[in-house]
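The chain below stands alone and is given in structure tokens; this is the form predicted on its own.
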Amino acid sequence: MIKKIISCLILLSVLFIAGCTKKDEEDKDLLSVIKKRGELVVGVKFDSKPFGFIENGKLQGYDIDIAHLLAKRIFGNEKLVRFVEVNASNRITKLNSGEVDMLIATMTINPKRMEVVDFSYPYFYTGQAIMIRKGTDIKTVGDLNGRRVIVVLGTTGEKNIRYFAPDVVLTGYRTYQEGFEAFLQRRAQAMTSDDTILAGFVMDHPEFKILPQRYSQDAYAIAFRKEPQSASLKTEVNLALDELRRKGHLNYLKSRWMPAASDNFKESMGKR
């Protein structure tokens, strides 16, 4: 008899441990956690028009839309999203410190970046292009020898630049917003970056231009901590991408945020 209830009270222990285990798992399971907390949070860029802008004092774009999007997907209010400021520079430590949940912004895949978050499949593909003032002499990347470029600090264009121009002068800002006033106030010849970051930009000044080259063929994706715990949120995270893909709403969005109504988009885009 006392056997037998020793084995029962055996029995319960290790059905309670594994509930309480269980449990444990599922508090601190992200994806959970961020239905119990009831709003996503999420890195966005404010200065990387068409992907993450304010504009009369709204914050918008490709990137807004994604994370409104994730939002409807997961609570069925797409409301429920707060944005984070983040740029090239703090984006991974915010995100790795847990003040966001995840990263879009225009973050670019590579096996660095890998060693220290997990990506999301991709949602859009961009190569790294150079822009100039119309009526300069720069109509190739190796017309940058010896002349001052900006990059931005924390993104791939630097060492992509100086593999094609290895005597070219880099001088790098902390924002896109800053390195393009710096170019606006004419410290530099030519500005680097994404294709897609430049042609906003172009957007709104019609004195510049993109040169057709390209020199990288990157993919942007969503940026996760590098945890168990985040497994099954890059897993709905996917599974919201793919289902995206094949309604035609990430199509829908580049129309929207890069229309073919830019001249200069549409060369610039046109011959990547």
Contents of the next structure:
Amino acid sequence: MIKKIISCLILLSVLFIAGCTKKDEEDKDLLSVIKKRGELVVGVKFDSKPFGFIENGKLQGYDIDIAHLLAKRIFGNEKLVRFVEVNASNRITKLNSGEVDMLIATMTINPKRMEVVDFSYPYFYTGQAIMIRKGTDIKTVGDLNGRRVIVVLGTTGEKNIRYFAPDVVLTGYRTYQEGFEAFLQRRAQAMTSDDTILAGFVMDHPEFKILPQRYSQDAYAIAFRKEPQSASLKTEVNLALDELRRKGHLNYLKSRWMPAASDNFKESMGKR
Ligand code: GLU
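To test you: the structure above is the form predicted on its own. What is the structure of the form predicted in complex with glutamic acid (GLU)?
Everything in the complex follows now, all chains and molecules, and the chain you saw is the first one.
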């Protein structure tokens, strides 16, 4: 009899420990935490039209739509997202400090960033370009040597341009808003960044244009903390991106946010 009681107690403790371990794992797994919380917290740009920007008081854009589609997949409700503003200089800190679950923020995959964050599959392709005032005598990247050019700090564009035009005089800003404001005030002869972001300015300002050449091939991806707890979230997001691509949603988002309707945009982007 005593033996039976002891066996029962041992069995109960094993089951209890197994149950606790499973619960501990669920408590740590970010996807389970998010599901329990009932809200996805996403770091996005507020100043990078057409990916993440505010117009008529509304946060909108390609990256914002992706976040809503992910919320729809995870919760069955696209509204369950909280957006946190990030920029190129602070986004990795905001991710790694736990302020956001992930970044959907025009973020290019590159080896240096891969050392500190994990990336999803690419969801958008772009390339570095140069924006000038129409009528300016700048034709190629070499013409930027000795001239003042605006960059946004912490971007791939800031690093690349030093390589392509070593004698360029760079003026760095923390946000695209500040950089573009300075360009409007003629504080530089050119501004460089991803063609898609520059096209966002050109859409609204036909007095500017983007030079035809591209100086890089960049892939945007969603960034996660480099930790085991984020692994299932990353898997879920990759499955979602796969499905969005297969079902044509990514193409739809591209035509929605980069409409061929804008002639100036078409002229600046060429065929792609
Ligand atoms: N895609 C580039 C980067 O990740 C520039 C755009 C941005 O500011 O995020 O650095």
